[in-house]
Each structure stands twice: as structure tokens, then as C-alpha cells.
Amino acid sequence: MKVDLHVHTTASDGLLSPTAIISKANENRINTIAIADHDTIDGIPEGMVAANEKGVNLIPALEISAKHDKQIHMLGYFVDYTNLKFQNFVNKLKNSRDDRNQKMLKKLEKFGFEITIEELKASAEGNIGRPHIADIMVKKGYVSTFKEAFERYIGNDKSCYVSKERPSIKKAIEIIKKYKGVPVLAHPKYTFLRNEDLDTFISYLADVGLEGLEVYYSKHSKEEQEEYLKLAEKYSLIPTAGSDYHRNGDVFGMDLKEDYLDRLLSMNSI
């Protein structure tokens, strides 16, 4: 069946509003979707209203940037987004993003790229991230394409990249579970681990509370999917599916066995 358990909206670095995302899901006959914005839950209330109107099952979620040896993204499904203490935790994540953006703009200035924080804020409705910086770089002619901005300047470990303050992956899992959520490792491809190294890592995550693995992802090959599915089965993790949709041209909607979806939905304790 078609689902999409990993989409972004204007609350972070997506180009569609939560309402528009729900409409897109409805038009594509996707009945279950998760708004999982980066380090923010701001898009969920609007999305819930639209989902109720359209008859779409919206899972409240977020994607937390966590730290391990490298940056790891942890999805939290069914988080209690109305809880004030959880909101405070997420707001701290948002504030760390603001600090990081200012530092990146200063680095870009050394290359003659003049982008102000005011311009950046005016270009986005929600949680501002590197895609918004890349869009402005293209508009101002500093780079030819969105991809070039990342590959030459603001991608991981590039000259203008700045890491942000992030919780440990163990802390991210603990927080998600504390506030009624289900922690799922996003796109295991981007752990850049394979075979025994990945097995060891997933084993560690399962030991500290991981409950799912994003086996079906828009950029996973069939071979990678098979590897991740075996790991999910080995460590009793729920296989999930998400496109990581941000903008037009991205994949939207993924196939997922109904049994896997039912296992995830059964974890909802809100």
C-alpha cells in the first residue's frame, strides 16, 4: 500500500505548507502520512486540521538531528506535540539552528556571498536550514544550481559548513520515548555504514531503545533495502517507508506492506 512516513513542510525546509502536503497526499491516494519536519513540530497542528478535513491519517512526527560519530537523523512518530516540556526541548533544537545559520552566513561572506539573516528569514516560513541558504545563493547568482551550493560550499564538511548543537542519539531516542513517541532511524544509507559495521550500530541502537528502521527510502537501492530489512527482522524493528519529500521533483509516496504499517500504528499511545 502507498504511504509516506517522512515528508517535510514549510515548518522546516519543505516548499509546501502542511495543508498543501495533506492535499497532495489526498490527490495521490495516500491515506497515511507523517509530517516529520527537521527539529520542529510547528507544522503538525495545521496538518491535523487539514488531515481531518480530507480524511487522511496524519501521524505527528519530527526528525531530530542527533550526534554519534557522524550526524544521524532520528524520526519520532506519535510524539506528544502538545506537551509543553516536549515543546521546550524542540525549541532548544530550533534555537541551535538559528545560531548555526548566522555562523554559516559569516563564512559565506568571506567568499563574497552577501546574505543577511533578514533575507534568510524572509525566504522561509518556518525552521530555517541549509536548503533556504542554497535557494538564495541560486537566486543571487552565486551558484548555478541548488546542488552546487551544497557540493561546493554548505554540504557536510565543505568550506562554509557549520555543525549544530545536537543531542546524542541515545538522548534523542530517550526523549522521543519519554513523550510517547516511537523512535525510528531515518535513511540508514546515510550512516555510511555497511555490513558488520552497520549491524553493530543497529544492535547498539536497539539496545538503547530504537523501535523502527526506515527500510524503504527514496534513495535506497534494492540491495540496500534487502540489507536493512534483514537487520530490522534480526533486531525486531518495525520496517517503515518514507520519501523525505521536500520539493517538486522529489519522490512522493512509498510502498509499504500493510502488516508493517499496522505494527507501527499499534505503537500509538497518544
Contents of the next structure:
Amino acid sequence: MKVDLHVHTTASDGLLSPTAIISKANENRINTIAIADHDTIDGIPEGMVAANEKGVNLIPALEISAKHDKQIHMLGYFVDYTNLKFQNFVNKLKNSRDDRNQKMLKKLEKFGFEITIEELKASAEGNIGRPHIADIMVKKGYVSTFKEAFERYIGNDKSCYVSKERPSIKKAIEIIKKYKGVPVLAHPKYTFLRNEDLDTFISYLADVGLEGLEVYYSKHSKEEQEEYLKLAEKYSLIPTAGSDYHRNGDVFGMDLKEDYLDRLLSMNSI
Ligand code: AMP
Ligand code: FE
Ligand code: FE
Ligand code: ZN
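Now show me the form predicted in complex with ligand AMP; what you just gave was the form predicted alone.
Next comes the full complex, and the chain you just saw is listed first.
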């Protein structure tokens, strides 16, 4: 099955609107897609309208950044996005980004990079993230490429990086479940754990309620994919597939066994 269970839109740091993402899915004959924006569900209502028009099956989702040594991203599928209490929780995540963005701009200023918060806000339609900062740095000639901005300044652990105030992984899983969602660990590659360390970590997550693992991801190698599939089997987690599409040039659309997709779809309780 051609699906894509992890794409971003202008509601966070993707470059296509929810409507445009649905059209793209339709053009690529992807019939099941999940809009999983960073810390926001603001793109879902627009996406739903477009999905109904085009006959695309849209899973309402989000990708929560949770607290961990590195960054852990937790996907939540079928979340109850119209629930006001859930919206409240998500809005708090959004607000914590504002504070963090201010701090990052301060650090960049020390390198002589002048970017105002107003400029940053004007460059984004929804939740602001590091890609928006990187784009401005390129536009102003502070770096020559988007990649360079991350590699030299704003990548994890680089000098201008500031982490966001985050819920714990356990809390992220609990909140997703409380609001009818299915928690799935995004891109296990970026836990930077392998073998026994990864096994221990996944075992912990399964204990606190994880239901799926993004085994198939655009940047996983064959070996990584195999390792993650074994772990999914070991801990009875549903294997999922997502590209993490943000912009033109990124992979869009992934293959997933029908059986795995059915398992995920059967968890839908909304
Ligand atoms: P944020 O949520 O603001 O911390 O930004 C995270 C986003 O930044 C990710 O979803 C990617 O889109 C992007 N990103 C993070 N690290 C890199 C990197 N090394 N190169 C390119 N993009 C990156
Ligand atoms: Fe992103
Ligand atoms: Fe992510
Ligand atoms: Zn993502």
C-alpha cells in the first residue's frame, strides 16, 4: 500500500498548505495520509475538508517533541482534535516555542545575525520551528544553504540551539491516549540508540503505553529498518511508515503492508 503517515504542512514547518498536501497525495495515488505537524493540530480542519473533496483518507495526527537526552518525537494518530481540553494542551506546547525562539535569536545575534521576532513570525503561517530560522539565515546571506544553518548553528547541540520546554515521553504518550490517540514513536533512528540500548528504551516505552513504531522512514537504512521491525514484533508494536515530508525534494509516499495499515486503522476510536 502506498501511504504516508507522517507529513508536515504550513501549520508547522512544512511548505505546503494542508489543502496542497492533500492534492499532492491525490496526485501520487496515496489514499491514506496523516498530517502530523510539530506540536499543533491547526492544519487538520482544513486538511479534512480537502480530504473529503478529493476522496483521500486523512488521519488526524500530530508530532509531539518530548523531553529526552536527545529529542524524541511522539506521533499521535486519530487524536480527538476537536476536543477543547486537548486543544488547550497542544496550545501550551505551541506557546513554549515562542520563548525558545526568542532565546535562539538572541544567541544568533552574538554571531552578528540580526533576525527579529517579527521577521520570524512573518515568515511562518503556523507553528514556528528551526526551519523557518534557517530559511531566513539563507535569505539574508548569513549561511549559503539551509543545511549549513543546522550544521554550524542551530542543529541539536550546536551553539545557537535552545531546547524547548517539553512534556516527558510518558506524559506525551498518556496525553495522546487520553484523547483517543494512538502513540507511535517517530523515526527511531533519531533516538541515536541501537541494539540493547534501543531495546531497553523501546521496552520502557511499550510499558508506558506505546502502540507503534515508525519502522519505515525515509531516512532509515535497510539495516535500521530490519532492526526496528524486529523490535516492533518483539514488543507487539504496529509498524508504520512515514516520509516526514516538509518541502520539495523530500521523499513523499511510503510503502506499508496492508496488514500493518489495517492494524493501525482498527485502533481508530473517533
Ligand atoms: P524544531 O521543532 O523547531 O526543533 O525543529 C525541528 C525540525 O528542524 C525538524 O523537523 C526538521 O524539519 C528540522 N531539522 C532538525 N535538524 C535538522 C538538520 N540537521 N538538518 C535539516 N533539518 C533539520
Ligand atoms: Fe519539521
Ligand atoms: Fe520528527
Ligand atoms: Zn516530522
